[in-house]
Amino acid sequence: MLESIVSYGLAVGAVYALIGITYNVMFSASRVFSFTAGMLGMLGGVLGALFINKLGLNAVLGFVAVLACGAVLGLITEVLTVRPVLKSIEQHLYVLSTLAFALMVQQLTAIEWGTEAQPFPRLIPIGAGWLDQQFWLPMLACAVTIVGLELLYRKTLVGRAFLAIAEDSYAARALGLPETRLRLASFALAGVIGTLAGFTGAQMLLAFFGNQSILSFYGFIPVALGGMGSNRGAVIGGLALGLFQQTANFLVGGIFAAVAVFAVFIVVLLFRPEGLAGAAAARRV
């Protein structure tokens, strides 16, 4: 029982953490909280099952194709739903533009794919129990992602340009940094991370269009708990959320588990509005 709670909790928590990182990567370059992160996670599972099960691609080619589709969708999101809003005075309209795009893609997926959850193919037939791929694959993807982002941001010029845009976009533009191209690159990177979350977690979550709303809501919680823009905080918040959710499922189950998750979420934000890993913003007076 304990092994099941820990293994499943850490695995699903890693998926939530990856969706939280997707939110952060898009937000850091645009200051737009895009509601397409859950859509990308949903498509990671659906497209993976489509490419491997129905089109007959092997696991490696299917994986690469899914990530490529995620990058393209990230670019489309920036061009269609974010860039026009950033030019508008009413910039909060991104709430409607990104949400409308995500819902449109979800409905198109339901029409073309169906409304029933479908199984996801086994990629690496190794072991059983906690050695099963559905448990360690999301955790491996989360670890590789957070290490890769740290190396990108700290060791490369492009990564430092991303940090400069995130810190002060006006100053970055004044220094001649190509803000538009960097924002496009960040949304493409977010698309890759979001579909990676859905692909590696689809053994647990199945290929299902309804995963979009689940990933959107539960992927936001690690961002809020960890602090907006903190990828490390998103990982900590995601893993903690997964463990708590599975414990609540075992103890109370059903809708009461979801109530317990959101109750703890609200209590934490009441005492730490900036998140567990966030720093309180200084305000000039």
Contents of the next structure:
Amino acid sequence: MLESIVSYGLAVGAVYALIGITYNVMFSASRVFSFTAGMLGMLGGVLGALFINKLGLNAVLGFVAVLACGAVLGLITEVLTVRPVLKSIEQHLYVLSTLAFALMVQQLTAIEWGTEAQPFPRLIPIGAGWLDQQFWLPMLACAVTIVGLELLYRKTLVGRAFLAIAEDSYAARALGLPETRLRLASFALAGVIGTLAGFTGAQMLLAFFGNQSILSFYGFIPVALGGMGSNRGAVIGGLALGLFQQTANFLVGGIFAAVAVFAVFIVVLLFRPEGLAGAAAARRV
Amino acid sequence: MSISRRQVLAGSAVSAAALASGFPAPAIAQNEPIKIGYLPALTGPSSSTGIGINRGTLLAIEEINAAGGIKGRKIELVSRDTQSDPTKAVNAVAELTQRQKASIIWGPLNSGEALAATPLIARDKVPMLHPCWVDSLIDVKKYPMAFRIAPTNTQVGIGANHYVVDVLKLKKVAVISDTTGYGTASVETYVPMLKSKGAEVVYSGHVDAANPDLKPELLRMRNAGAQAIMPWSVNAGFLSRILNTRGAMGWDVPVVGQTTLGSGQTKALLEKPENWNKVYSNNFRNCCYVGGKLPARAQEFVDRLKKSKIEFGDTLLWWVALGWDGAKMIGDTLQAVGPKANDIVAYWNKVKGWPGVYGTVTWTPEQHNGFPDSEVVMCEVNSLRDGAFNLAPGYSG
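And the form predicted together with the partner chain, for comparison with the form predicted alone?
First the chain shown before, then all remaining chains and molecules of the complex.
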């Protein structure tokens, strides 16, 4: 039982954490909470199965093609759904535009790919049981992503520019930073991370258009738990969510497991609305 | 040219006189084809069933027309693809009943569309024949002109429960479903039926179909002593996870349930082909191999399909047979009583032991569900050959 809780819990949690990071990367660059994160996760699995299973690309090429598609979708998201509404950001119009785009892509996927779950290839045929790829691949992807983002943000000029935009976009622009291009790059990066989450988790979650709503929601919980904009918080929140969900599956089972997850989520937000790792925002007076 | 009121009145008077004197209808009407409204889902998510049924329907109509039609009149199948969409089915009903003046409606072929279309067909007072399983689609008071040529969901459950309890002689059963309306309703209907047969339901639950790990549920079933698992879901992902988890646990328990267990989509999601062993899904006695052979009626039908070069290896024999039965029943009815609605319903109300390829049909004025319980059986899902499966082990005869 413990083995199953840990292996499945951490693997699913890593996927949730990566979706949470996808939300964060888009939010940091634009202050827009884009609902396309779950869509990117869903497409990671569907496009991976399409490129490798149906079109016969080898695993490496298929993987690169999926990430490239993710980047392009990130760019399209920024241009079509975020940029036009940034002027009215106080009205939260982006909620509608990003959600509409995500739903449109999901419907197109259902029409073109089908509404049945389809298999995702076993890419690295080593290990059995809890050492299977489906468990360690999402965890590896999560570790690589968080380390990569830390290095990007702390060690590179572009990364620091991302942080500057996230901190104060007006000041960053006044200093001559190309805000629009940096925002575009952030959305492309989010596209890569989102599809990476879906690709690495697809053997477990299958290539299924319905994964979009699940990932959109369960990927949001780590962000809420970990604090908006905090990638480390998203990782901790995601892994904790995965482990808790799997424990609830074993202890209460069935539909009650989902109820337990939502109950804990609500309780945490009641006591820590800024998230477990977030700090209460100071308000200028 | 303008028509005066006097001319209209004069014309009406002549028509009335002709009618009163029993003047024969124009010969052209006698040669007009008899229109059958047909509502298959040939595209969209539910189309695999529709495509299979369509092949049998077209064959039957072709055979009837080639043999001279109905007293010299051809049958014209007015087909409208519902695209697996209840809204499109509803729109098509209006066209078929009111504009095309169809004598009979064959379909819709899926329950979702039939739930939307049946009240409208009943309102337009057109006889309706359909193969959908949802129980509430047949109600002699609400829909006196609707008849079913297939089993109900209840009969499907009875067939599966009979196999587990009476044929396999297993008494401890786990019943699981996804959280869809179909899944939860099935569990709520079938669990009391199992208990009334003397079985002990040691596990009963609904699980989110998206849950990637069903090991906790299967462990609960095993710990409770389940000797058979009965999953009720049309979600191939959910069903394959049950089978894969059972395989990973090395648990040799039979899995007995809905037809999707034996679908190609479920097969594609299996981690190992062995995970399909000891899996039994609903099927129909006339379309199953027994000792490697089909029943004579079905074999003769298969020979005709091959002769007519109709592909059925990529679909299921019972779907094609069901399509043929539906159209053949309509042909036999029109041959016997003609195209008038009340005559058709009166004829159907007296059908007894009609020998279809898919099933034997009996209707009465009180019972418009025509399929016999005894012909709902289980089959071995890993035995698919030429669109048909082996009868599951344990049945006699």
